[in-house]
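A lone chain, given as structure tokens: the form predicted on its own.
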Amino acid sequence: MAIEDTGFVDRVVIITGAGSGIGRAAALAFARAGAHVLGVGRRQDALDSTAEQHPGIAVLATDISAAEAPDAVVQAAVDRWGGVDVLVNNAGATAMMPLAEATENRINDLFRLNVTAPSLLARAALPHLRRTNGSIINVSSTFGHRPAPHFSHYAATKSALEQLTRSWALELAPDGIRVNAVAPGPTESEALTAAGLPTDLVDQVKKAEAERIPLGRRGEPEEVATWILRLADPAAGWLTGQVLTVDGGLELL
């Protein structure tokens, strides 16, 4: 997407989990769409990675879950740019978790990450959304609207955050600030390999995955960052409280 075709120019985009994956693709579109990134993340070689592919980007490393992150994460924008346009909460763990082997420490662990951490960035955001009739982007999952098997908890903290969408969609409505998320299905990312699987098993999910899909195929991340990009745009203007499902079919079967 060129950048004349874009609200992006001089926009300031943060966006977690920019280390790699949808993260990395989404840091890499709005930068090329005109847009000031920062990236954050907790692998500060990630993010350099991710940063030396555009210039328009800059990183923080640091762990969203922690409690003075938030805060710290929005001061870093405003501190470099002078404010916030668009909040992306991508950021998130996925976690094989049968229920009997279900723990308190994983369970809350999961939803400090996936939930309570974008819940309290959207608030610290929130002032500078605010003045520029921002926009909040949330990163979802197919399995925020349909049963997962061993993934229950994951799924749960997704359909929470897509909830959440909706509720901040009505909420701040009247600030002008727009929020939806994009639900994306299987994707190529480390995601599986982060949430402990050995390599053998990850190889044999993929395949099983990409057999379900319609489209015959996992997603790439350009294709989930692409719709990310347009949800944010203020060409986008009439259009919040939606989770626009991006996985080759899937959701239909």
Ligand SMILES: NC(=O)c1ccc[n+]([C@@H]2O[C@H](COP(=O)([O-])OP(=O)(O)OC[C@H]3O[C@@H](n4cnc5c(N)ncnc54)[C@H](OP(=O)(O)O)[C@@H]3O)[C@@H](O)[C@H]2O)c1
Second form
Amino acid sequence: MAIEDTGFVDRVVIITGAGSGIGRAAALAFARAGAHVLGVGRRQDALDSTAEQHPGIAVLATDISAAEAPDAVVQAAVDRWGGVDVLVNNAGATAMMPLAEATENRINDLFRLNVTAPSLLARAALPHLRRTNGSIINVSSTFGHRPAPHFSHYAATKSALEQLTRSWALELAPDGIRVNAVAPGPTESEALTAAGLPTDLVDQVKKAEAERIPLGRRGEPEEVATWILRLADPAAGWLTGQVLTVDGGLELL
Ligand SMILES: NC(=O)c1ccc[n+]([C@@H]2O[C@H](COP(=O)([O-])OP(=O)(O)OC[C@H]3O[C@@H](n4cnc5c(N)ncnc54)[C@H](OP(=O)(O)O)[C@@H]3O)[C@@H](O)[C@H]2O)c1
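Can you return the structure of this protein in the form predicted together with this ligand rather than the form predicted on its own?
Starting with the chain above, the whole complex follows.
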């Protein structure tokens, strides 16, 4: 069945990190499937570039790590469309941080963005998801369940997100709320640049990743976004607590 045929018409979807990469691809895919999408991120210009591509996308520029942000994000969707059906916790950051160079601030920042903010967004969305029998999709990583030398704290944040996914799935099942995760492997996006890696190192990392991936290449954001939609689709109504790895076979090594 084509995604366009699925049950997203007039559904309200919040997607964090919608100004680039996987979040932008997911925002466009949900909008094309008929949803009302609130795309969230810090950079207004990046969000505007996403919104320009489909009239079904509205945007809110905010730092989701800020104390008041989770409630404000959810309220913005509710004010505009009257509820929330799907929360996609996609915004996140990676960090190359060998243990010898780890600092309290960098560890805390990573956990605040990758674990605390998705948790508080889910909490803020909860009353609305209860009303709609909605769903939450968390975006993890292959390294949420595989070790990642030099990226250990990033891996730990994604591992936490996977365990939150399973625990919330059980906790919220009585409310009819489904909670699943997509765990992408190396995918074309701004992630490595956003992590502060210089261009030559980004190129090296990308080449090394492509060589390691059994299917022989990095992924495209659309190839991850399509699975975010499928997990959120009401047609997947009996699926909860699952982490779907989309990584060209990398996790199998
Ligand atoms: N690409 C990969 O290889 C890969 C692999 C595994 C998992 N993932 C995960 O996939 C998700 C999406 O990443 P991506 O690959 O698409 O990378 P990306 O292009 O860097 O996207 C991350 C998005 O998150 C937003 N963001 C970052 N910090 C934020 C904050 N404090 N508040 C609000 N928004 C914030 C960024 O926008 P602003 O800078 O404008 O805020 C950006 O649009 C992340 O959770 C990442 O960990 C990616």
